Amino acid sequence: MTLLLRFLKWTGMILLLIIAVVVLLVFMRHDRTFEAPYPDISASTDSAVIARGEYLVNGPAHCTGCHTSSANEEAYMRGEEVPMHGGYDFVLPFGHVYSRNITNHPEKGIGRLTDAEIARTLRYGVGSDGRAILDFMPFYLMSDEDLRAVISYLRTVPGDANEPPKTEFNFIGKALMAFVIKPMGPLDTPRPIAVQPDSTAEYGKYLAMSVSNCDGCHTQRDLTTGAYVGERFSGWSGMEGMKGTYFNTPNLTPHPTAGHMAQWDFDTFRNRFRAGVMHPTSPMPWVNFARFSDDDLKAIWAFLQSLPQVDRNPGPIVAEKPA
């Protein structure tokens, strides 16, 4: 019995020591920083470049829905113009993540950052302070010209002095930042310097995977690491929406029975985008996507029709909370 008690005593002490070391490492490492190059990209004053950036920010790249405050959510859902002064509260299992002010305010917004710092954040997922940015803005393969257009437009957005709350991670969040979360860029896939907008499947692939992040929501993912664990565009079962709701994002491949759009033609596809929001808590940024041009929608349609067929039914769109 004495030996057993000694064993349990020393085992307990070792476990406590391990826990103490892990906790100490979490608090030492949760705000670790990373190195990444600064892209040679600077804002342009060319009106055509700015117009392209305005279209991307307010349409395909859907920046406005996240970079406004939670108080403006209803106005945004009605399609009204909302300030991009940040503060939207993403309530996650590991904390509260608040979107940043991306107006050109010299202190509270991106006016305090250089063009290269903004470009680095979007291309490599490394913030101006060197910390990893959560994978909410997967623009790592956006072309140089489109990245320049986005920054050029943002430089024209009048400054707004709103200062969003700082992101608050609980202990699990701090542990993830300390040991798991790291910058997602750069990706090994070749990145284009420029793309020519047209209605081809190739351009549709660029829009769907490098600008609008369609695969990011229409593919099953690991919530801890963000890694893709399902076949691309085959749907995500149990994706969290807004206000504690859950959705099964549809299978977008052209499978004749499992594909959500199997019986659609292009007009049906386009009209769905033009209709806007149908499920108010859906994570799909319908307000922004309603602004897609017809040619861009034709390109995405052509790309989706070219995908390999995947026989997977994610379930009804509105879902129950996963077990």
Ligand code: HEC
Contents of the next structure:
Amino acid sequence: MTLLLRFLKWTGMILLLIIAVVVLLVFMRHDRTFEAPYPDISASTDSAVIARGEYLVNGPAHCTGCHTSSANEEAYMRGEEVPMHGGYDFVLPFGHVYSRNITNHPEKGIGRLTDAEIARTLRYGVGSDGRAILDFMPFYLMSDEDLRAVISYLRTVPGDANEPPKTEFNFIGKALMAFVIKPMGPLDTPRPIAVQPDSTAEYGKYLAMSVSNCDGCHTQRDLTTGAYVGERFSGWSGMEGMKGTYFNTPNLTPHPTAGHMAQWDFDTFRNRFRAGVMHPTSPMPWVNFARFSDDDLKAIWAFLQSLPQVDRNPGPIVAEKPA
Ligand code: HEC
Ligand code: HEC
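I have the form predicted alone already, so could you send the form predicted in complex with this ligand?
Let us now look at the entire complex, which starts with that chain.
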């Protein structure tokens, strides 16, 4: 008996010690910083470059919907112009992540950052303070030219003094930041210096995967780590929308029965993009995507048609809360 008690006492003490060490490590490491090179990219004042940036930011790269405050969500959904002054509240299992002010305000916005700091955040996922930026913005393979165009346009956006709340992680979030979450870059994949916009499948792949993030929402993901667990473009069952709603994002591969667009032709596809929002709580940035040029839509259509057919039915578009 005394032996058992002694054993329990010791294992209990060892367990407590292990827990204490883990807690200590979490608090020491949750704000760890990372290294990444500063891309040699600087803003231009050329009007054609700024116009390309304006198209990307408000259209295919859809920065606006995420970078306005939650209070502007409904105005954004109605297609009104909203300030990119940050504060959108992303409620995650491990805390609240708030988007930042990306107007050119000298203290509250990106006016305080250099072009190279902004470029490093978008290319490698390392924030200006060296911390890992969560994988909300998969622009890691955006071309040098397009990144420069985006930054050139942001420099022309008048400063707005809004100060978004700071991101708040709970203990699990801090533990993830301490041990699991790392910046996505630098990636080994070769990155284009320039890409020629045209209507080929190759350009469509660039738009779909490096600018518009179609695969990020149309592929099953693990919400804790962000990892892709399903086959690309075969749909995400149970993706969270706004206001506590859930969606099954459709399978965009050309599978004859499981593919959502099996009966569509290019005109159906284009008209769907021109029509904008149909489900008012959908996270898909239809408002921005309504601005896609016809050529860009042709390129994406050609790319989606070229994908391997995946036989997976993610379920009806409007979903129940997953168990
Ligand atoms: C899906 C939502 C989403 C989209 C789309 C998005 N962002 Fe972000 N962005 C965020 C969030 C969330 C953060 C804060 C991330 C963090 O703190 O880990 C952020 C942070 C940033 C930062 C860091 C700012 C700072 O103060 O250090 C910059 C710069 C930025 N975004 C620019 C852009 C640009 C430019 C685009 C479009 C090309 C864009 N974002 C598109 C959600 C988004
Ligand atoms: C932020 C997440 C997100 C992104 C990014 C996204 N989608 Fe979606 N998509 C959804 C959701 C959710 C739905 C279902 C609700 C809806 O139709 O709005 C959907 C629906 C669709 C539909 C079916 C619409 C219908 O009415 O039948 C098509 C087609 C589509 N997406 C194509 C794309 C393409 C192409 C891209 C990239 C240019 C893309 N999506 C990017 C989340 C996303």
